[in-house]
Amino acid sequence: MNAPDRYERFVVPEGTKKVSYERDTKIINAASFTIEREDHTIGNILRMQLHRDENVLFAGYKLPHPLQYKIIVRVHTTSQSSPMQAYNQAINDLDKELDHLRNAFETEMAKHSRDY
């Protein structure tokens, strides 16, 4: 079959960065982040988190092609922030939210496992 191997969707090739950053040369305070081996799941979560920041004017993502396993996230910020700061803050906030979700889940599972 012509289909690529399944592991190619997840394993970042050696010598390739997971995230790369490229400033926009035409728009001030705008940049693109290319995230390797990710899809709509991370793209949409990251986009929504970026929209929560009042310094972010625009945040969006796209998958260039279904057989290219990467997303491109575009961020445009006000002059009070930079795209890199907004991106890092969004990642840190998501990390905290997911830690809280995991802890709440584990607490509830521990409660229910004691009952049975």
Contents of the next structure:
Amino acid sequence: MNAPDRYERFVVPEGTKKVSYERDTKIINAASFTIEREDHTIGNILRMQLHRDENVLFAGYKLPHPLQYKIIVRVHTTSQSSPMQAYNQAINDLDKELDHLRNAFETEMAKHSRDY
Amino acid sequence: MEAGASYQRFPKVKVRELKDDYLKFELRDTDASVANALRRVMIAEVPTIAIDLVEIEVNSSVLNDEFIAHRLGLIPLTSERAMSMRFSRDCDACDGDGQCEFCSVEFHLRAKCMTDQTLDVTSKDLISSDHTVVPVDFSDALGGDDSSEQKGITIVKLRRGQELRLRAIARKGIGKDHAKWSPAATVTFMYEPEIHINEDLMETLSLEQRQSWVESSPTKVFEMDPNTEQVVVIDPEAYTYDDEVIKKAEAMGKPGLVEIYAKEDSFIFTVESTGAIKSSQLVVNAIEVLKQKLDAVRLSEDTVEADDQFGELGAHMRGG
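Other form of same protein, the form predicted in complex with its partner chain, not the form predicted on its own:
What follows is the entire complex, opening with the chain shown before.
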């Protein structure tokens, strides 16, 4: 009877930010991004994409608790870049990769349905 | 600000087998994180339509109301429309209790058994208010034996005099909310294996040894050619990464007889749909949903601005 609503797992509550950014207080070019209502799906692709960036010294994500529906992505970069720049770049690259993937898949499907 | 370097990849796709509810394809030149994100999105985040609210008018069947409501929810409904529909929680054309074409579809079911013959109430008895959203029809998919005409999914059986009358509202939802909204029966991917047999070592084995080595694999990966007596790989993808053939080779005193690698940028996907959406559409929708999710995690303007101010302040404090 007192179960929380199921949609709490994926609907960002009003007044809460989807992504918040916090700089590390001791290390320059290090920061963590707290992403509300996301999980391994986003966390892991972001992390792996950040690893492809040679200016990224460290990138990791964690799901602090299975009942806290948020992930924390931590990024540490060289002075050539910044966590924010690396983060934006990772998202842009993934977005373009998925665009390419969709086009590739659709051409392949068109080719396949022609063969029938 | 935008650095020149791009770390984008250009994945390749090859479809191997395509049916309405089944798809097998190869995905290359990307990594496991993307493959797994796609799999997870297909299972839990591609929207479909399923019955969510049930108002029972009469139920004199042997099953209780909530049992029937639960069963109704699990019936797959054709959901081509789902991507363009609204979630009832953020539909402003209605207060989310149905009656609104943007976020819901109404169903009616009336059945009464008047004979001594047991009456099967099935998904075919559900009358939809929208012809694009109906219970899936498996009749042509199963085909094959025509022993009995397809009658849809059984909901309850009625005896003489028993009656079921209800109104149901179907809504858009995702598998993360409740599994009834998941369009995927199964989605799996495997790494493509690369199998190398050390021919020189294989030469040192006797015929019986080769035969017993071939048979040590639980799945039919290798075969011995009866004419040439050579061991050949007939189906690398049957390999389940069980290491049995490697252990067998070691036990025979021939370590390195076979080397097997998982190609870390090549995946073989199998997608099975519940019928709510076509398997090919499921993949396209998953890519679209993943793109939307990525877009949602972009930094907002005010976050960037707030940090710019912080940056100046920090520079003051550090450098004076």
